[in-house]
Partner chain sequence: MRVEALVKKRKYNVIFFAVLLILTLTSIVLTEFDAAKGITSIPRAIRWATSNFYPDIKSLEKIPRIWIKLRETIFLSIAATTMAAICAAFLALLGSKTTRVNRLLGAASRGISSIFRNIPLTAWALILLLSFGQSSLTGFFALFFFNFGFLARAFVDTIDEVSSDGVEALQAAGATYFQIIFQAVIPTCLPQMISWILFMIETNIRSATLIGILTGTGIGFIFELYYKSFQYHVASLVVIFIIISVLVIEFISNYVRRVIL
Amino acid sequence: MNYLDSLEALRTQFPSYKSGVTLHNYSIKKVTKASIVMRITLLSLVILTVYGFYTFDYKDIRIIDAITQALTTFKTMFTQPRFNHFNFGQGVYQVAVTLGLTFLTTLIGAFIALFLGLFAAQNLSSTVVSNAIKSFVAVIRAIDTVLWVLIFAVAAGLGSVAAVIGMTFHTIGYLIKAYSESFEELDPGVIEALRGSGANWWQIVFQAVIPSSATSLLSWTFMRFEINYAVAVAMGAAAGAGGIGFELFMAGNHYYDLREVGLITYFILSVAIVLELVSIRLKLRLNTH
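Output structure of the single chain, in the form predicted in complex with the partner chain:
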């Protein structure tokens, strides 16, 4: 039996679902708002990119030459890494300083953000307070950490104090957003039930809100720890906060020592990869619980 005939036969077997919708042109594409916006977005990105390349300030660099030279530089950097101005032990110490900076700023930031996050969560606070905190935090996050550090440096001088405060500031901004969104995901029934049983605000927070969002809080905090590690390296290089970032800056911008730059990059990279692996593990464990 021919396939189409058999389909016809099949059709007669089924209750007719005739709907009055007739399909004459057999068109298969349907334009939606989403697909239009997607196309416009992609197209704009391409146009802006092309225009960008056209207007960049190349400073008389011959691109091909520069790229070939960059490749040679990379080769020297990463195939012949070497200590020059310090030794392995000092390298480890500098990494520890950077990690210390990371830890301190993440911890203080998390602590403060936890409290402010409660007031920023729509379901735990008033709309006015929540919106006020959220807009303030959006502005804090719009400015890169290095600017915060430099602003505090005017009052505290360049160094670890300005770095810790500036980094903490940005961390708070980031974590308030993350934490308050985690709190807002809480099942409203739980809060209602506790409120109905006469629990006050602090009891609700400590008995329901924090325990049930603990995993996501922890996961966000560790994610920020990872980010802060990169920021701490940056503050060492750009804002005199010390640590491995400062050594990198000296090797690259002061001694022009390719091999040491390569070596320091390996140091930084290996710690970052370890942090990432821990973070992936942590997330897996949190998700399965």
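Form predicted in complex with the partner chain done; form predicted on its own now:
We keep it simple here and write out only the one chain, dropping partners and molecules.
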């Protein structure tokens, strides 16, 4: 009889004995198939990474020189920012355009996702409807936002219209999953009590489900708002949607002005920090009330 068999015998004789209790200051853990697969996977990734570094064709690029030049570029960008092709007022306007695109896509997506999320929640809808909606939004989420924008650009053309439709489409798929999971976390006893008292479906939703999930809904919505802000910056360049992303594209690829790229990066980062602070403040206020 080996050591693990002895532990099983102890567990049988003493029901109060639990796995993980230390014996002689040692914690016993069984080696499972999942842990073996995980270790093999991690080891394989490490080996492939090391092999890739050694076999990659660097085309006579010296790593030390490349790192030095990259650090010099970053120093120029972030320590010497300046306006060259637009002024401060125009920069604020372009940021406002990007925020407008972000707000519009998040608002439309959240409104549609809230309604569909109620039907996707298993405790509020039938199994067939819930699985159908979740399967559909899984396909939407599997395709990146940029690809959705480019798909809709075939019909609407490159510009803000394709960006709004594509970003809204992916936002709906993202928030339906988030909202439905928040609704499913509600205590089943609350829903049963309301049903027993004669409340209809809409009364259950507005009196119990949404008030109980308000903090979670706000957190998910602001998280998606921040994601949409980053996507809107990228779409300004990739899809011609305008905004600060287009200015970043022009400064980096057309003018090759590193100082202006650094200045635009500061614009983008400052807005992202403000959005995070606003999100935290709203969640704290909602928790207080």
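The model shown is predicted, which means the values in this text are computed figures rather than measured ones. The term rigid core refers to the most C-alpha atoms you can superpose between the two forms while keeping them within 1.5 Å. Numbering follows the first chain given and starts at 1.
After superposition on the rigid core, the Cα atom of S279 is displaced by 2 Å or more between these two forms.
The two forms line up on their rigid core, and S44 then has its Cα shifted by 3.8 Å between these two forms.
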